[in-house]
Every structure is written in structure tokens, then in C-alpha cells.
Amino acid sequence: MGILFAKLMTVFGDREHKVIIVGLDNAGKTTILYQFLTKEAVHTSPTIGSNVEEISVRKTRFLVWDIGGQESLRASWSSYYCNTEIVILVVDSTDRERLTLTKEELHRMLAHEELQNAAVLVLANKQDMKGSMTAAEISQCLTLSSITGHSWHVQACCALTGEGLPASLDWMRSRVLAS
């Protein structure tokens, strides 16, 4: 009976789902957060610490934490992991040089006990830029196929135009409704 009640509460939107947005500096994390919220591109500056916003998608509520990606801040990411249901990893699709570093950070994160049940959404941002890697290339470089303990999805997107972001919100909603 308790499981049925919890499912009904989820369907009717009374439960908030925790999401963290991570990625290296300048990947577009904050721009994506505010594109989710306002459906407009906003001018941002580097995030020191975090930003948090509530986003609703058809009666499903997400509390989204955007965490700064500078090297000095990455050690503190783990302090945000508790109760996280979805990890959004934002990747700058033009930053080929740092993709190995992104892969290392992703796999380090997913090894953390508090994220063992979290789903992973990789946003291949900056698809509007010449020479950007495709979502499939990014998936291969991040060795996502080796991730078997988490459901994951890669979505090509552009934070400035919002392209690809509605599909990513739909995927997030389907994940929390399925759990």
C-alpha cells in the first residue's frame, strides 16, 4: 500500500526530485538551468558555489542544483550528492582537449555511494558551434556504454537556443516516474 501511495504522490506532483548539474567550467551549466526555468538565454558569470531553482514539468517538480565547475570547486561536488536522483553532466561539445578530464570526473562521481541510484543525463551542449562533437562521439569518449549500474542518456543541445532541452526534461520526468 505504501508503494502505491508513493507512486500516486509522484504522479500528482507532490514530491520534489533532486537534480544536480555538474560539468567543467564554461560548459554552459547555468545557462541551461535558466533556459529550463525561463526558456530564454540569460547572461551568466562563473558560478562560485551553486545556484538552485525549482523547475516543474507537467506536475513533476525538480529541485535543480547548478554547481560551479572550476577546478577548485570540484572537490566540493560530493557535498551535494545526498538524495540526488538525477545527475546532469553538461559537456562543452567543442572542448575536445578536456573531454578526458570530464570522463574522469564523471566516473569518479558515479563511484560515490550516495549516487548509486542516480540516473545520468549527459547534455552535449554547444551543438550550434562549428566543429562540435556529436552526442554519439561524446558518448564514446566518456565510455558511457561501460556504465551499467545507472540509467543514462545523452542529449545534444544548445543552451542559448534551448534546442534539445525539452527532450531532456521529458527524459528526466520519465526516469523519476519509472522509479
Ligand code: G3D
The other form holds:
Amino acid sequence: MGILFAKLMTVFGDREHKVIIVGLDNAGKTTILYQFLTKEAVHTSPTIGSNVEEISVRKTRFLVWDIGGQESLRASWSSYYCNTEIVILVVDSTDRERLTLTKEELHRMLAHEELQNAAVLVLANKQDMKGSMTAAEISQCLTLSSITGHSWHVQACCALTGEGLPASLDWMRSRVLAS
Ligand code: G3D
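Take the protein just shown as the form predicted on its own and give its structure as the form predicted in complex with the named molecule.
Next comes the full complex, this chain leading.
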């Protein structure tokens, strides 16, 4: 009965999918989270804390945790990994100097056993800014093509206008429905 119920919940899209938003400070994580709430997604409820929100995309529900990116907070990222289905890595596309640091954080994170089944969405944010790197450049610098154990996708976006974010939500939805 329990298994049947769980299956029915999945079919009707009632299960909540855990997502974490990571990235260095100032990348645009919080702006993106709140854009998700005001654009394609329907804001269903203000949840546990100021940086945890539930968003619903055509009946697929995500619980999205925006995790702080300052150096002092990065050490605690792993405490959020359990049951995470999607990791959103937000990159400030103008921040060339810290891209190597972002790369190291990304690959360290993906080696963590609790994220072995997580998919990775890299958001190349701040595309509106002059001199920003393209999604392809960021993909290359982060050596995304070397990631074989995780499904990944890179998306150019601008959190201020929301450009690129509906496509990101569509990818997230397709990932969780496929798994
Ligand atoms: P964080 O949560 O990753 O630390 P925030 O980052 O969401 O707080 O954003 C950091 C700053 O970048 C904010 O500016 C925010 O408005 C800006 N920002 C976020 N996304 C974009 C974008 O796509 N384009 C541009 N031009 N700016 C963006 P302030 O001035 O408030 O610090």
C-alpha cells in the first residue's frame, strides 16, 4: 500500500525535489531564486527560511535552498547535500579571476558521495554585462565535458531580467521527470 501510494504521488507530481543553489558570493544566487518565483514558476508558499523557497513548475515541485557563497560558508555546503537531486551552480560571468576557484569548488562538490545522483545546472549569469564570458567559455573553463558521472547543462542567463531562467526550469523539470 505504501509503495503504491508513493508511486501514485510520483505520477501526480506531488513529490518535492530538493535543489541547492551554490556559487561564490555575489554570483547572483539570491537574485535567481527570487526570479524563479516571479517568472515561469508559481510561488506556492514562503517556506522555512528567507533563502529556502518552494517553487512549482507545471505541477513539478522543487524545494530550492540558496546556500551562502562566502568562503566561511562554503565549508558548510556539504551539510545540505543529502537527498539533493539538482545542484544549480551560479557563475558571475564577468568574474574571470575567480573562475578557477569555482571550478575547484564544483569538482570537489561532485566528488561527494551524497551528490552522486545529482544533476548539475550551471547558470552563466550576468550576461547583460559588458565583457561577460559566454556559456561556452565558462563550460570550457569549468571543464564540464570531463563530468561523466552526472547529467549536466550550462545555461546563459541574466537574473535581473530573468532571461534564460524559464529554459533552466524546463531543464530541471525534464531531469527530475526522467529519473
Ligand atoms: P549572491 O546571492 O550570489 O551573493 P546576489 O548574489 O543575488 O546577492 O547578487 C549580487 C549582486 O549582483 C547584486 O547587486 C545583484 O543585483 C547583482 N546581479 C545578480 N544577477 C545579475 C545579473 O544578471 N546582471 C547584473 N548586472 N547584476 C546582477 P547589488 O548591487 O545589489 O550588490
